[in-house]
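Below sits a lone chain in structure tokens, taken as the form predicted alone.
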Amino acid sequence: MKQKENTINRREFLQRLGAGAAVVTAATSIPATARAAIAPQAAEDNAMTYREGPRGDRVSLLGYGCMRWPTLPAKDGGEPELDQETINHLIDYAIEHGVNYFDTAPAYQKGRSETATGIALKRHPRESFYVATKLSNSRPPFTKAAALEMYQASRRRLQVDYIDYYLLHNIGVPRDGETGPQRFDTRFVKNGVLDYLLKEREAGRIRNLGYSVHCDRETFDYVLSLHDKYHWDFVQIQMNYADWKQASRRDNNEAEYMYNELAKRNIPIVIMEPLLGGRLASLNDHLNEQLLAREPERSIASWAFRYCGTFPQILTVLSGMTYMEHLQDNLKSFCPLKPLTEEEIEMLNEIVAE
């Protein structure tokens, strides 16, 4: 029996949760429109849990984040090389328990992440796989030609004709004397590189046509206004139960407002950072016993995941998952999916104050 998926409101959810569930204050818990509920699986108890993307893509909650694939030693003190034989066998162990996303990038391992993916994916049917990657065109000059280079390659690298999540990577930060939106315009809009990419979405060489997140409120606004235009297929933003109101960084604002913008406009959204670097993969021992007493089955780090995972609008919640251990791990956290609790939200929320 495969998973059954539905998002309900907020008194349905609190009615499934029993009478005796713990209703915490709007202020700290998750907003109604941002409350998942996945029915129960009467079969195939470890199966992953799906969402729906843009073109009816049934996309694994899990995804596969590819920055930081296995190397092997360095010999003669040139560059570490990657571990291709480490790198088959994890993406093979992926897609065998359900993992179907798989996200890298030129910028990752100076172009070898992307290399390397597709020689290990190369190996499964096409169609059983979703790969994203982005252009990295994070350098001046910021001609079309470059940018359609790297475009290009990364097709080449990947092995594939057609990409099915492509993003506009790291957009809008602030640099050279140039706001945001600014930024934005210049390397994307002012040399009719996004014109280009619309046009490859058209003929299907993009399926969906997107991008990532690490700007201010300006430039996320900006860049979101122009929606109507581009018809954005989905966004990646940074957000955990950290950032979803403590963020301070000027470059990672707010989780909770990026995603309810847009959860307003019905915009898939692909969640990065959602350890915060690690740092949520174990905390103080006084909060990591909190933790370990309420689930001891469980990771300290299933927890953050299970909290990205329990909003709707969430297409795939990635990790980059470097050894196997993590790989396993993860897998328990959404094979299928344990939707976070009101209490358990509240809980989080005091943990972060703390």
Ligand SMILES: NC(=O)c1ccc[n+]([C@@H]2O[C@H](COP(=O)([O-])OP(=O)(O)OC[C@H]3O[C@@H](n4cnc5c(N)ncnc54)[C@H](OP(=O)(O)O)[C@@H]3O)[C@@H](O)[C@H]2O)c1
Contents of the next structure:
Amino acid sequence: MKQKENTINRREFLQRLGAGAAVVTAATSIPATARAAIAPQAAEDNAMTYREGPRGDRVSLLGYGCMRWPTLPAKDGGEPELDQETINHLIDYAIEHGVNYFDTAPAYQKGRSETATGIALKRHPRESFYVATKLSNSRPPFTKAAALEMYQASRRRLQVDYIDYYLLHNIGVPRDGETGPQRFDTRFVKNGVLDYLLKEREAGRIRNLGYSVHCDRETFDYVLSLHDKYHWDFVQIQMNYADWKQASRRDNNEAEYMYNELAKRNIPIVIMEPLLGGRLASLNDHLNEQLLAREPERSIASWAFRYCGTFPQILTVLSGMTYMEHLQDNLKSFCPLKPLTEEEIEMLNEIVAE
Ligand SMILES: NC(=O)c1ccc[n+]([C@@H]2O[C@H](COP(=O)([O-])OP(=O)(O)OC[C@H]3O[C@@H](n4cnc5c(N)ncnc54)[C@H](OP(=O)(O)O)[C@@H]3O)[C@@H](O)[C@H]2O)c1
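Form predicted alone done; form predicted together with the named molecule now:
Now the complete complex, all chains and molecules, led by this one.
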């Protein structure tokens, strides 16, 4: 796709898209063995929608956000343990229904998310899933040794030789008298960490290198301007229909701006917080009724997921699903994706205004 063509507004892309066109066909460059392994188990007419990712990856449009794994009741006032049996079951069910992208981080559930995700995924062929984790080095003094230990610990906890999608976590929050761009340089550039990760990418131990964003406009623009130098393989942003025109957090950018800037450079986008952390799972009574009247078989949450999936530059939409009923509901939204029409998008805009 030519760069110029990627800068579009919603009206334009919906016109170009046409019903069903968002369903991207299988990548041709992925090894045949891997392609077979990630093929959905479900019947043809309710099979997962996939998007073509970097390096020929074929990524499920629903991705599993592993930030909210279920826990068991805490013993003796200690930390609650993660419920590994239920996590195994959720991951097995997700994979069986075509989900192949799992996103975690050392910062989630104090490192235990990575461990639990690793245990569950280890029971599946390595080529049947993509695992994403992050360099959550958010505490000074940001030494290279500490960052590399965090990276190696992620591989140990996840029990993998290579990480499919590795992210610089939550880039550039201004702090300690540093601007966002300065903080980014301190955390990742000046200490030599990024150079090290680029070599890891060359060696194949990191297949794709990107970053996740909750930051101001200056930082967003700065890190994106480094694309020519580093070649970001993907970027993870907060996006949902409420955040499209105006970010819900003061330390973030509206999704429309971020989406268009990334699409212009043809960088695949991973979405976090598609439900605004759960807040778009239910609106007020009047709006809930309005949505249910249109699609009685679909949940209120499904509108938010389908909204995100309708944008063609989106690689995968992460949802943090603690309960099986939510996993099952979200599978319905992506197996297959029924893109929203222009009129439906406009209706959601009006809902936001309301
Ligand atoms: N890099 C970063 O800085 C960063 C920041 C935030 C998030 N993330 C990543 O993005 C992922 C997604 O973010 P998120 O978890 O905030 O996403 P989200 O999908 O916006 O919100 C998740 C919440 O929505 C609920 N939910 C999900 N599906 C539902 C459904 N069908 N009906 C009703 N409620 C539903 C979940 O409930 P249950 O838990 O009860 O199922 C959970 O409480 C995270 O898991 C994490 O991996 C990354």
